[in-house]
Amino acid sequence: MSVFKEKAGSVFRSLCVENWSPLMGGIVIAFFVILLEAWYRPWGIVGGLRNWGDWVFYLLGLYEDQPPHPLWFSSSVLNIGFLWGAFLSATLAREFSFRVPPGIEFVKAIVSGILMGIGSALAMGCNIGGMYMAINNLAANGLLMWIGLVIGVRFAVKYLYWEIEHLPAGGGFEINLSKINPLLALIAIVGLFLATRAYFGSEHDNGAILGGCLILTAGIGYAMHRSRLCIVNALREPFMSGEAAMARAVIVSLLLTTIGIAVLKAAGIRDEMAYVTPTFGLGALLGGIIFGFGMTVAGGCGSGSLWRVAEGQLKLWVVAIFFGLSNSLVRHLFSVYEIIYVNDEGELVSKWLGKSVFMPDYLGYAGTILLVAVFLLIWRILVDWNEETNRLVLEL
């Protein structure tokens, strides 16, 4: 074997086939995270399954106004760009299986997925939307929800504890497709290939647009899916095992992409007031208290779902199906009922869910990322704490 042959080998077992550090991942999902919000919009994943999920209430005539085209709205297309980078990274590295769970895995999918869709639809945003790009987007309902998600995962973890006790799961199996995942990765680089260049040579108003959201966002999916960050193993690991690793990453990847997105921000490169949301007060609390237990109880948050989702694992298909049906029909109601409407100024509003809260408004933008990084810090310290003492971890 030629030395460059072996390089090249290296190179590519490095890049598609060996797991990368949570650490790495959440840099690198960073770097992205800060691409596309300078391209056109921040980072999101439950407006792309609410929008699936008004398709789905629209065909069967419970809803009157037709959605957004799923390949023309921008929520939409995150999703499947997150989606596609995901399958990728699974296939190059022979992980696409059909994998399929115990039948009371697939109860608890339908009930987590109910739950993270009413979660979300309190905070108006998942883990991703409604904490992680809230807080890099200077918006203090971001932190609220973090309190939330702490406080439901907390109590997840107690449920998972009396379910091992209780109701023993056994069973399920896999259907191994690791022999044809090199052909469906190469129809899934020519299929990406092919899309961007339709998107980018569209005469749609918003193509070009879309093709770099769709083509960044596979970026996100191929980094998280390659070094498995998971935000609910950052919240739920402190109570069980003590393990820090992918909370440092998620600590890391929220302080870079803080200070990127307050310059764009700062810069009037994007509007201030973009991921700012009406829920800082009950709906961020409370949405993230219920988001954070279903997450936990379902194995994965809104992101971590998306990319269980494109290695195959059936459980999170019927996670993701009913919390994208679930938060669909919720915010439909919140319309309905005006719980969430927009003022004679334009501005959206909620009487119940809470206020917006731009963070730089009171603190100025100094203030304010120096408050997101004391926060940081404190959480990076608890976590290594916790790690060498195991004083936050929950007892079978």
The other form holds:
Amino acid sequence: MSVFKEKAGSVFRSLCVENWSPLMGGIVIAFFVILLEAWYRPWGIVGGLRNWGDWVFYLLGLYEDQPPHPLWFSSSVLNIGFLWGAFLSATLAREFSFRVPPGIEFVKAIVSGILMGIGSALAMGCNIGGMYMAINNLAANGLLMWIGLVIGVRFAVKYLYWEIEHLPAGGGFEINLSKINPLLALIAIVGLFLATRAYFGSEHDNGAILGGCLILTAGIGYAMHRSRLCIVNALREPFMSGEAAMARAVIVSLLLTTIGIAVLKAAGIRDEMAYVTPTFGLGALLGGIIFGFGMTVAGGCGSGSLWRVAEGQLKLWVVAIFFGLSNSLVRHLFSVYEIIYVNDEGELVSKWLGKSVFMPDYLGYAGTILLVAVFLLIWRILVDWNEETNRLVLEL
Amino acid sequence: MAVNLDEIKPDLTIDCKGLSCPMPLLKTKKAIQQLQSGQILEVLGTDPGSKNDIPGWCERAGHEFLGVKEDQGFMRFYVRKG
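Could the form predicted together with the partner chain be shown next, to go alongside the form predicted alone?
Below is the whole assembly, all chains and molecules, this chain first.
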């Protein structure tokens, strides 16, 4: 074999087959997240799932107003792109197969999906829109949701320990599709190219914008699956094994995106109040606790559930469906009972969930970046210390 | 010393097929508690994440990861208790 062919093969393996390190994933994701926000809007997961849930309830006759079309609604397009990118990564590495878990896992999937829907309704975002993207959009509710998530995750680890003692389960299986994965990968690449071209070439006002959203979120999905970057893992492992590699990757990713998006907002490229939600209060804290518990039992957060959907984990299909449906219902009730409403000045407000706090209004941009950096530094020192001492690890 | 995975006789086998993160690793941690030092645990699994999780955990927890073998539609992971 020629050296060129050999090198081409090893480049393909390192980009498309072998796992990237979590740190590499965190950095590549940060790159695409900043580009997406510069291009059109902040990244998010639950808005798209809610749009799909809204359609289910609309078609069942429960909602009166027709929801926006999923192919022309940016939140939904973000998820389509994300799933597409993750599916491409899974099929290129021959990792796409249907994994059918034992029955109890389906019960856990339904319950945890519902909890994730409720938590993300209270926090007005999942761990992505409500925490990762809220912190890097300089919204105080993001930091509060982080605290809630950590509390919820810790309770959930206790539950999982209990379950493993009391509810032994086996009998899951896999429907192996690795043989047809290269064909699926080819279809995914060609399809992604054609879909992006169709958006850019369309007459629709938002065509080019949505085409950019599709291809950029495909980049996020690809990097996230290839590195198996998982925010549940980042928050859970310090309590379960002490392992902190994933937490370190998320911390770096948060630091990079915070600086990048602060530049976009300070330069006036993106509205300062983008992703600053009226949840700095009960909403982010309680929502974080409920979501954190749910995502740990589910085995995937907002984004982590979706990339596992794209590699064929049927448990996470059930999680994503119930997550979207319950979020849709709770947010519908919130608007019916005016828990969240638009005031006379056109701002989104809530009496119960909390205030909208854009941190630079209080601390300035430099002060806010410094605050986030100090928070990340403390988080980093804590997980490193715990990795060495196992002081936070709960014994099985 | 390289171990021939085809000749391993596990002392305990657990079935994690179809399960997703973190259940395969949790069940592995639970099962290894039942073994004596030097005994071998076999884990049957289908989650691609286990290819990172199980060797990584072995290193941290002081067990020896002997390797992984592809079977029909699942993987067999071998761990020697440290």
